[in-house]
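Shown here is one chain on its own, the form predicted on its own, set out as structure tokens.
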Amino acid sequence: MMFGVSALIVYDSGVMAALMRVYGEGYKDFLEAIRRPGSRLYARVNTLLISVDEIVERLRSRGVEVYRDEQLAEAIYFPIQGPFQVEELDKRIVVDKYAAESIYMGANVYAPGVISCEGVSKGDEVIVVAEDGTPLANAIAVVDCEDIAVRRVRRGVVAETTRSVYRAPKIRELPEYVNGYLYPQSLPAMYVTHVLDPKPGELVIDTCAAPGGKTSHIIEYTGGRSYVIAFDHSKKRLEEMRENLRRLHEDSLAEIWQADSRYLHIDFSWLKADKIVVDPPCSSLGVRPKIIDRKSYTDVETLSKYQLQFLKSAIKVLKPGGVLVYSTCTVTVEENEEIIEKIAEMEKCIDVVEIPCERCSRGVPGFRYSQMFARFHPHIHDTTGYFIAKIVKRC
């Protein structure tokens, strides 16, 4: 049986039961929280190119409201304003899931995300909506819809957003982003590199690396003095990662290899890493804001099997004394606590290590290592939903 959280957020009974296993009756607060953004939009400053003080000063000099994070030195954030009402208009542009979640926050409308825009001409005022009709923004069309329909326009902006439900700076359109000074990244994702704590001279592997957020953070954290190898199986995503590293001026500071990270111990058995990040594909239930999402418990079960494969392979190429950090942007125990419990039973030469947790919660009670984990909950911590575990290999 499928349960509709909203018109296009649909989870089956198994997913709902998994959420209740984590949150109890608080699952309703969680579901409400993931439908809207947090109050802060985070970015990481590329400290290889610019200081945090300088970038804050530059932004503020142009009237951009921006602040330094209270704990992470490289993190800055922009307050997210809203919600606002958008005007219902006769002409509309319908966009897909990924475009909807960005436009909801104030991004412009780009050609690849447009599903339909019948009758829209250049200069028209339009309402932009998700597939289910959820209002996202008002915008001004900058191309004719006909040009999109006949594929004369395949890339670039098709409508400039004038008013959105939520409002934050368009980070990717800032000159600081274009020049490689900024990388948009959630606060919990930034904590992963701090938990890993890579050092200059160490060999560090990022196993599911594209599009490069954690890889670039590792490079910056070590001042470009660690040996970083980034793996991903997707040629398309690796090209996106290469472009990100080029923009950050870090493309010479990491090796990028196309491979399935579930088989590193077979295909690259000679590798012996000091530090490894395993951030595998997951159900992404913690990602927000969600306009459109459809998940079944079968998805969760399938992903958990993949996640265990990634983890088992990574441990085999980790040096004795090495550190592995496992993280996901989802909240189910099946993809988090249970994965670590299983690997700890299978691999007798590893220890699960406690993570300092000033701004987060511990794992779900009832597991052997619950007090070792770090969890971020959208409705409690005002962040994405996130899980982090740390493992040390003894032998």
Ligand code: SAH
The other form holds:
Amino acid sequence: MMFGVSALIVYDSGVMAALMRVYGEGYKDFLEAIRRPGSRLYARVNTLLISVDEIVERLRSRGVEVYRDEQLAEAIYFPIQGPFQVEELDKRIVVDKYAAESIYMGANVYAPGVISCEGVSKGDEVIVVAEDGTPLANAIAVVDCEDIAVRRVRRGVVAETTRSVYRAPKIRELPEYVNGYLYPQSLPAMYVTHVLDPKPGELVIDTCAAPGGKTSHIIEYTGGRSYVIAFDHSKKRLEEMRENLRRLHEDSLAEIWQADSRYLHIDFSWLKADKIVVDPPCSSLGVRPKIIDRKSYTDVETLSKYQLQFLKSAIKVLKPGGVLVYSTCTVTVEENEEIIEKIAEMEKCIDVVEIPCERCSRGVPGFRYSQMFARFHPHIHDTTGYFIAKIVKRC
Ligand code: SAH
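Having displayed the form predicted on its own, please output the structure of the form predicted in complex with the ligand.
Full complex below, order starting with the chain above.
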């Protein structure tokens, strides 16, 4: 049976049971929280290129509201405003999932995201909605719908957003982003590199690296003085990663290799890393805001098998004394606590060690290493839902 959290967020009974296992009755608060953004939009400052004070000053001088994070020195955030009421209008543009989530946050409407726009002419005021009718924004059309419909207009802005439900600076349109000074990244994701604590001279491997959020953080954290190998199996995502590293002026500071990271111990058996990050594909239940999502328990099961494979291989290419950090942007115990418990049972030479945790919770109680983990909960910590575990290889 499928449960409609909203018309476009649909989880089956297995996923709902998995959420209850984590949150009990609190699962309702969790589901409510992931449908809206948190109150802060975070970005990391590329400290290889600019100081945090300098960038804050530049942004503020143009009237952008921005603050330094209270704890992480390289983190800045933009307050997210909203929710605002958008006006119900006769003319409407219906957009797809990916467009919906960014328009909801204030982005303009681009041609590829449009599903329908019947009767809309250039200059019209419109309401932009998701496929289930969820209002996202009001906008002014800058082209005729006909031109979009017959694909005369294939790319570029088709409507300029005037009022969206939530509002935050469009980081990717800031000159600071274009110049490589900023990388949009959630606060919990930034903690991963701090937990890993890579040092200059060390060999650091990122097994599921694209589009490069953690890889670039590792490079910056070590001042570009560690040896970084970033693996991913997706050619398209590796291209995106190369583009990101170029923008950050870090493309000469990491090796980017295409590989199936479930088999690193076979294909790259000569590798012996000091530090490894495993940030595998996951059910992404912690990612917000969500307008559209559809997951079944089979997805969770398939992903958890995959995640264990990445870990098994990574442990084999880790040096004795080396550190591995495992992270996901999801909340199920199947993809988090249980994965670590399984690997600890299989590998006799590893210790699961405690992560300092001031702004997060511990793991779901009842697991052997619950007290070692860091968990971030959307409805409690006002962040993305996130899990981090740290493993040390003894021998
Ligand atoms: N660590 C990244 C995000 C990783 S998302 C960041 O911080 O920016 C998970 C990644 O795993 C995706 O890029 C996906 O292409 C990759 N992936 C999936 N299966 C893989 C496999 N078998 N081998 C290597 N990478 C894989």
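Here, rigid core means the biggest group of C-alpha atoms that superpose within 1.5 Å across both forms. Positions refer to the first chain, counted from 1. Just so you know, these numbers come straight off a predicted model, no measurement behind them.
Query raised in the report: Under a superposition restricted to the rigid core, does I315 display a Cα displacement of 2 angstroms or more between these two forms?
Result: No, the C-alpha position differs by under 2 Å between these two forms.
Requested in this report: Using a rigid core alignment, state whether the CA of G119 is displaced by 2 Å or more between these two forms.
Outcome: True for G119: a C-alpha shift of 2 Å or more.
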